[in-house]
Amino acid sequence: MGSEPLRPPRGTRDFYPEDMRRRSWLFDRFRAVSRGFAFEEVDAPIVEHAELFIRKAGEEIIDQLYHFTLHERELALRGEITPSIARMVIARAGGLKLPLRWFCIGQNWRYERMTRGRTREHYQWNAEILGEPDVTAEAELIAALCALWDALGLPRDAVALRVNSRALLEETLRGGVLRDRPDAFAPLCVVVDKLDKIGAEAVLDQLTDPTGLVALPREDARWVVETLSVKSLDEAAAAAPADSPALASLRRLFELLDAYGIGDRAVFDASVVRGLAYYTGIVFEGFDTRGALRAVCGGGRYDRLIESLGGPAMPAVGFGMGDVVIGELLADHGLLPEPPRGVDDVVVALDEPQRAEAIRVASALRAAGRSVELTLGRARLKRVFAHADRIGATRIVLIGEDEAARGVARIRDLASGEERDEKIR
């Protein structure tokens, strides 16, 4: 066998025990914050019908799908969870009490170009509010993101949010360069979402490509790129239609964020449009303020997705944050922990005749809810003590001939060094 099958596919990861401890630590904080905001956990299959993604996700994710045919069925590993959530809502639409607050931590797959913080598989924390049209839903989700960053110990200024509105951009463009071409808006968003990745000139080239779906005149394309450079709501308002509902929603969102005490952690940025085709309103991205990483998270409103998949009209908004990029950010700030194994007791039979008694003691301790490692085979005490220290155990429980005869165990507290006899069972 060659070496290639003995390695995980490029862009995927093995999780050794220490990796699993870090992953569990992170997921525990995802769940704690979700519970704090009264979200309920859900999950969905990692394999879906490919059409679920192809119909609604947009050009970028379609090109990145792990897509295959099996028994004449077109299937795909999920590239992101939101279409699956929409499918689940449709299946029980008549019996769900709205609004829904759902979250999940699921593995996603995208065959994309890898960069730091971005692999081809990752676990993602998603939170969704479904059935609430008001901008209070966006504010609640952004507050949850900030609560997570605080729970991870990140400095307040380490991560911030860029906020925009696809609806505001659509109003502005359809009142101008796309007045006669409303169908070009969705593919235009896919292109301009690449602005930070490929730069303004490359975006201009794609917007003006005569064979593309946008095909703007160069002058109009340049106006679009200049519009995306706007960094204040007042500037955006100057180009927006009078009495713009999208502009009013953005202004209210920032007022709500001030009420949460996190207004300083969000800025308006007209260049944020998000590449997925189903976004309809406010969109947002978390970013590393040092500039070392790509987007830390992203989300927005997708009011028409459920209806477009055959379900009832239902407003919805959500976000996703991957474990890889947040892990890199924590490492950059020296905050990535090395969680201990969490073993309470190491139980040792000093000689083979005490093996049965050691087993009974270990069983009693486990029944009491303690984490117990029973030493197997013959072990030298010096190595047992070194091992117990290495794994962070709190006690060593020794069963020798004398202890077994008296029905006790010799317990050494590894922090204090104190020893005592104790009847375990």
Ligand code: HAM
The other form holds:
Amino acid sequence: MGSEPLRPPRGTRDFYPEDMRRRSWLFDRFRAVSRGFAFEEVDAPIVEHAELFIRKAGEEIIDQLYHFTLHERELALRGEITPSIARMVIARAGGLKLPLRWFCIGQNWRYERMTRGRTREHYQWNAEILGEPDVTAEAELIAALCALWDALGLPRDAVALRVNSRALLEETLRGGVLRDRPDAFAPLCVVVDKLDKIGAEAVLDQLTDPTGLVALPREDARWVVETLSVKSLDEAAAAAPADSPALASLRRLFELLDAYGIGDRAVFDASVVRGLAYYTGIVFEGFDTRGALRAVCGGGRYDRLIESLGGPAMPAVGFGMGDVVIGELLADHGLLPEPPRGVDDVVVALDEPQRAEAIRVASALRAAGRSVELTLGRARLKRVFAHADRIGATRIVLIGEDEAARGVARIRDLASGEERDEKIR
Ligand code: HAM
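Alt. form predicted in complex with histidyl-adenosine monophosphate (HAM), vs. the form predicted alone above:
Entire complex below, previous chain first.
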């Protein structure tokens, strides 16, 4: 075997015990915040029928699919969880009490070009509210994101949200450059989402490509790009139709965020349209305020996805936040923890005749809920002490010939160094 198979494929990660402890620390916080907001956990297979993911709007995520044919079935590793959630909802559509609050933590696969914070597999915390058309759902989700950042110990100004509404952009464009071209809107969003990454000229080229899905005249395309540079809601309102429902809903969202006490953590930004075709309404992205990283999280309203997959008409909104970018951000702020192993006791039989006694003691401690490492093989006391210290155990429970004869164990408290005997029989 060459050396290649001995490394994880590029862009994927091994999780050694210390990495797993950190990952569990993060996931515990995802779960605690989800519970605080009354979300129920769900999961789905990581392999799905490829067709579930395929859309024809030119999205990057589709080109990045890990797909394969197995026994004549076209399968794919999921690049995101949202289509699987939609599939699960459809399967039970008649019997579900809406609105649903579901969350999920799962691994996603995307064959990305690798940059900082961009890997080929990542775990994502998703929270979704399904069956609720009102903007109170968006507010609740954004509040959950802020609660997570607080739970991770990030300074209040370290992360913020940019918010926009695709519905507002759609109203504006459908009254003008996209009149009578409803199908061009989603592909247009997919293209303009690349503005930061590929620059205005390349976006204009794609929007005007006569063989593309948008195919706008250059002048119209330029107008679209200019519309995206609007940074205030009032300015956007001036270009929107009078009595725009999308505008009213955006304004309501900012009022609701104020009521949650997080109004200062979100700003309107017309350039946020998101790169996934299925969004239909409010969209948002979390970003680090130092500007060093790619989006921390992203989400929005996708009121037509479930229907487009063959389910009932069902409004839906949700977000995804990956473990990689938030990990980088925590590291930048010196906030990545080194969670301890959490071992309570190291139980030692000094010699083989005491092993049965040590096993009994370890079993009793484990039954009482303590984490116990029973020393295996021949114990060398010096090594046991050094090891217990290194793994951060709180006590050493030692049984030698003398202790066994007296029916006790010698307990050493590793923090204070104090020792005492405790009855074991
Ligand atoms: P997304 O913006 O593609 O949205 O991904 C959400 C988050 O996942 C990103 O902001 C980032 O934190 C993380 N992420 C995505 N790709 C990578 C990557 N290659 N490497 C590391 N992290 C990554 C979605 O996936 C939507 N399904 C979210 C959603 C749920 N919308 C509604 N519900």
